[in-house]
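Listed next as structure tokens is one chain, alone, in the form predicted alone.
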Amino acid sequence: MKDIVFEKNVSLKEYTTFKVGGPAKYFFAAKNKDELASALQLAKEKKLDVFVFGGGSNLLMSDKGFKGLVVKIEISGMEFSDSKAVVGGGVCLSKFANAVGKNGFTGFEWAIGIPQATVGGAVYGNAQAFGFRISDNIELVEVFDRKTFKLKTFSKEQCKFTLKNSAFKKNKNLIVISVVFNLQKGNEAEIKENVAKFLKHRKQSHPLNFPSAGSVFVNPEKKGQVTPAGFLIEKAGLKGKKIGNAQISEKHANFIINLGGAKAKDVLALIRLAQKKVKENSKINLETEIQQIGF
């Protein structure tokens, strides 16, 4: 085990795309699997609660912060060979998607422009957009089991991917270290065209000028029929609704934005209001896509 030192009282506000959240009592950025193992071993010895995250793009951290150890996964590295890529869990998803295209492969144009998300976080929540899912291209996922302190390799089937879910989301002991993707050769002009199309859609439809965590709720699915959560929230009359300096976006109702100086409690209040009103109005339970920590 490596000798490591935890930072103390680190503000988590700058580590989340919402730009809200209190301090972590202890904080550590793990740049490889050995550092991760050492940090978790030290936390175990100190009997600290541990929270592990990637880019902070799908996270609502309490204003009170976190009383234990927060570990940020910064495990990097991208290797392309033939029709495969091996990628570290801490690699920025958008950066990887760009590299996929530059290496002449297709299938990840949808992920370019997603702010701060990491490959590990995207696998954890089976990220998707425009009808594509990250699980579409996965062959293997290497994880660190913080319960047994052992490395494990999961096949795609063992990952149990469903809509915005995975085995790793259900078992928080499993931390994504690296991922092996299967890739398909693409046409350079078509790749550029797809990237431009998806970026244009994001710019037109998403409130990119304000801090947010992207889609707050999973689009409900029943009998194969998916209903956009934003449509249900708008139908409930909540588009543009403000609590404190947090607002349900007027541009896309499945986004909650920070107008400047918002508190986590304001965002949480809007989440609960949306769930309550949609339940009353449409008889549908909205499930949150974002993690809520410290509440």
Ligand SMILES: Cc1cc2nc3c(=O)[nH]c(=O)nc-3n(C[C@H](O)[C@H](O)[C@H](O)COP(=O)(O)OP(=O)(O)OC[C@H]3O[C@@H](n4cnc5c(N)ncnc54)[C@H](O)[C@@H]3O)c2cc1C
Contents of the next structure:
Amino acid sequence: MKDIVFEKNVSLKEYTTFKVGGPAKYFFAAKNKDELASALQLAKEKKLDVFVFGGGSNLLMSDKGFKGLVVKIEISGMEFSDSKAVVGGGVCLSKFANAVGKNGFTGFEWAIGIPQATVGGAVYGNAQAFGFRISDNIELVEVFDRKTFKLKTFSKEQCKFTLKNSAFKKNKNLIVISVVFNLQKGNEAEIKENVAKFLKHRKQSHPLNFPSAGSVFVNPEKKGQVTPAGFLIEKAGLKGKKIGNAQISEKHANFIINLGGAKAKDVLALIRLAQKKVKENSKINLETEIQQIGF
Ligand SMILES: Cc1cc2nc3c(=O)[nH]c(=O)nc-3n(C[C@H](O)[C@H](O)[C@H](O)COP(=O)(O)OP(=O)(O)OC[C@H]3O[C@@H](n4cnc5c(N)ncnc54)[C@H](O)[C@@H]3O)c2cc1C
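For comparison with the form predicted alone, please write out the form predicted in complex with this ligand.
Let's see the whole complex now, leading with the same chain.
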């Protein structure tokens, strides 16, 4: 076990794309598995609650912050072979997606432009866009089980991927350390064309000028039919609704934006309002996609 030191009272706001939330009592950035194991061992000895995160692009931190240890996964590494890539859980998803294209492979163009997200965070929530899911290309996922302190390798089947869900979301003890992806060779011009098309779409439909955490709600699925949550929120008359300095985006109703200095409690109030109104209006329960900590 390595000797490690936790930072104290670290503002978590700076580590999230939402720019909302209070401090972590203890904070540690793990650069490899050994550091991760040592940090978790120390937290166990100190009887601290632990929260693990990656890029902070899908998080709502409470205004009170988190009283235990927050571990940021910064495990790097990216290796390409003929038809595969092995990537660290802390690698930026967008950078990896760019590298996939540069190495002549296709299938990750959809992930370019998602800010700050890590490969581990994307696997946890089965990130997706434009009809592609990260699970499409997964062969193996290496995890650290913080209950047993053992490393395990999950086959794609064992990952139990469904819409915005995985075995890692269901069992929070499992921390994604690295991922093996299967890759297919692509045509350079087509890859470039796809990237440009998807980036244009993001720019046109997402409120990228304000801090946010991406889609707030999972698009509800019934009998294989997916309804965009943004459509339901708009139908409930909530597009543009403000509470404090948080607002349901005028551009895309499944985004809540921080107009500057928004509080987590304001974001939460908008989440609850959207859930209530959509339930009344469309008889559908909206489930949050963004992960809430410290509430
Ligand atoms: C502008 C914008 C656009 C976005 N567009 C998309 C999009 O097109 N498609 C999409 O799917 N999402 C999108 N998102 C949401 C977000 O980027 C994804 O959900 C992303 O996969 C989250 O990764 P992260 O590393 O930031 O996770 P975090 O926000 O750090 O954490 C999210 C959850 O993942 C868990 N987690 C993180 N790392 C690990 C790990 N190594 N092991 C186990 N659990 C872990 C955390 O505990 C937490 O519960 C967007 C967000 C923004 C701000």
